[in-house]
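Read the single chain below, which is given as structure tokens and is the form predicted alone.
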Amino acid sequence: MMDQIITRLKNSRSVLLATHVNPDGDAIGSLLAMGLAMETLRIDAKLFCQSPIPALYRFLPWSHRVCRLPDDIKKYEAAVILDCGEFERIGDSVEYVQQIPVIINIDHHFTNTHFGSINLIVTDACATCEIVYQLLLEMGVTINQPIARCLYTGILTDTGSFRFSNTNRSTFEICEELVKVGVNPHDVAKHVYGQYSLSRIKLLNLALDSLEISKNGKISLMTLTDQMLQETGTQNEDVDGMINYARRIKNVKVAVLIQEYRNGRRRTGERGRYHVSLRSDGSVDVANIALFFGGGGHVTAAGFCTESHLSHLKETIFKLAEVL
């Protein structure tokens, strides 16, 4: 598959690089990493995520190059997608982007649809990130410091830094590629993780206190509704990571997070639109879970959305108690 992509890529003078809706550090930095070494290959790159890049990511290099709405898809020859499970999840402009004449999609989700023209789907790579490193291996490209940071905050992101079951030796092996091409870990993980605004602080509290146990103490799951984050002053951005405080609750086996999407005031008894998430101590596979749900992910972390009351959808969740 990578000869495919690399024949197809090498040919082509324009190319649109797009990854999903409320980017992840993967996401963000397997995005920047390929229009990076498309540009080293002198290949005209357009670089598109609907959402807007999170502020611990703007560090990156060529961040503020990323578009939130596709130009002239008729000039684009190929179209590369990446970390996403399916074609969809680049949101409201994937039928526009459908018509692109060759759809390259790289990902490392197992739950993948391999929607594309080409696919370069390794479900044991670590993150998106290690596939697009060995790519451009084999590409020729020369990874450079740019490229290097983003890829590496990727795979930090990605793995829960080096601390989920994904971490394997490759990952490590890479690391140290990068580090030696300059990445200073320090100086990423500082931006990652370092400095949390007032507003998040204050939208953390509001989901601790809307912590709920199933009764066999097996599901943890807390609730951010659209009210919170306005009441913050916060934005999707603000909510990453924050499923892991449910996560890290003895005896627990899967902790479930429930976001209200931001659609609006809704009529009284109108369901509403959710994205939940999903995250297991690795005893649970909470991609067939997703799946089940119409989502994807990995056997550790999945997700799905939702049109539905919020209390019948806990309700349902809670139900999954009883069998795990």
Ligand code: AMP
Contents of the next structure:
Amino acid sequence: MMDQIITRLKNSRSVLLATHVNPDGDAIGSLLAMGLAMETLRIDAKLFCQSPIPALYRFLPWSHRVCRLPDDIKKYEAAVILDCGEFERIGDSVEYVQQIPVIINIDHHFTNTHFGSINLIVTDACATCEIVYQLLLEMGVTINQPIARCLYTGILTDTGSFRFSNTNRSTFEICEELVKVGVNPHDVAKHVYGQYSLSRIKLLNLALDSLEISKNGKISLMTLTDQMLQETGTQNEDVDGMINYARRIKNVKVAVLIQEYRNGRRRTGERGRYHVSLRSDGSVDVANIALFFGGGGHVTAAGFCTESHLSHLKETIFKLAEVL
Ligand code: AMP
Ligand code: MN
Ligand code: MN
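Write the structure block of the form predicted in complex with adenosine monophosphate for the protein whose form predicted alone appears above.
Starting with the chain above, the whole complex follows.
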């Protein structure tokens, strides 16, 4: 699979690199690392993500080069889609991007739909950045400090700072190599975890205050409304990671965070649009739950989008607790 990808990329003059909406560290790290690598190979690469790059990740090289529209689709000979379990995860331009003759799908979600013409899906990779690292080595790309910094950031964030169950020996082996070429772990950690705005901490306060626990204590639920974001002056990106507080509670098997979309519900009582994040302690497969609701993810971290009344959505979630 890697050989096919390498041949295809090396024979392309121009490629589109894309990742998922509301990008996390792995999405951004893999996108930027691929972009930087393409430059060393003198392949013209356009970097695309529909959502803005969160402020926390703007310290990464080339983060300012990411475009929010994939212009002039005809010029691309191939597209590389990173960290997306389904093609639709890239957002509204999926039908447009689909027209690119070769779609290279690089991902680590076991729910991946193999939507590409070439699919490199490594479900035991801790992050898409791990797969990109291996691919770049195979391609003969020198992993320089800027590339290493992007890859390290993706691995750091997708493993929850080396704490989640996807953390394994190769995680540390790769990170050792990345540190060898100049990544400073403390410096990356300072950028990613040490630059929170006061608004974000105020939003965390509201998130913690919204905590509800199912009767049997197995499900914890946080709710963030659009109004809470407006009140605190925060963005969707500021919600990232807050679900971990709900997961840490003793005896909780599944933590849930319901987040209302901006303008998701115009009037009280109307159905709203919500993103639901799921995390498990490892004893429950939340990807399966997410799949049931039309989403996807990993065994311990998954998500889906839904249109519903908030009270009905909460009820549905708490009913799940009874069968856990
Ligand atoms: P999140 O809760 O948004 O941080 O996402 C956790 C995991 O679930 C990630 O691996 C995502 O790729 C996946 N995921 C989140 N939302 C969706 C969705 N709407 N459809 C498919 N997968 C999703
Ligand atoms: Mn991701
Ligand atoms: Mn990932």
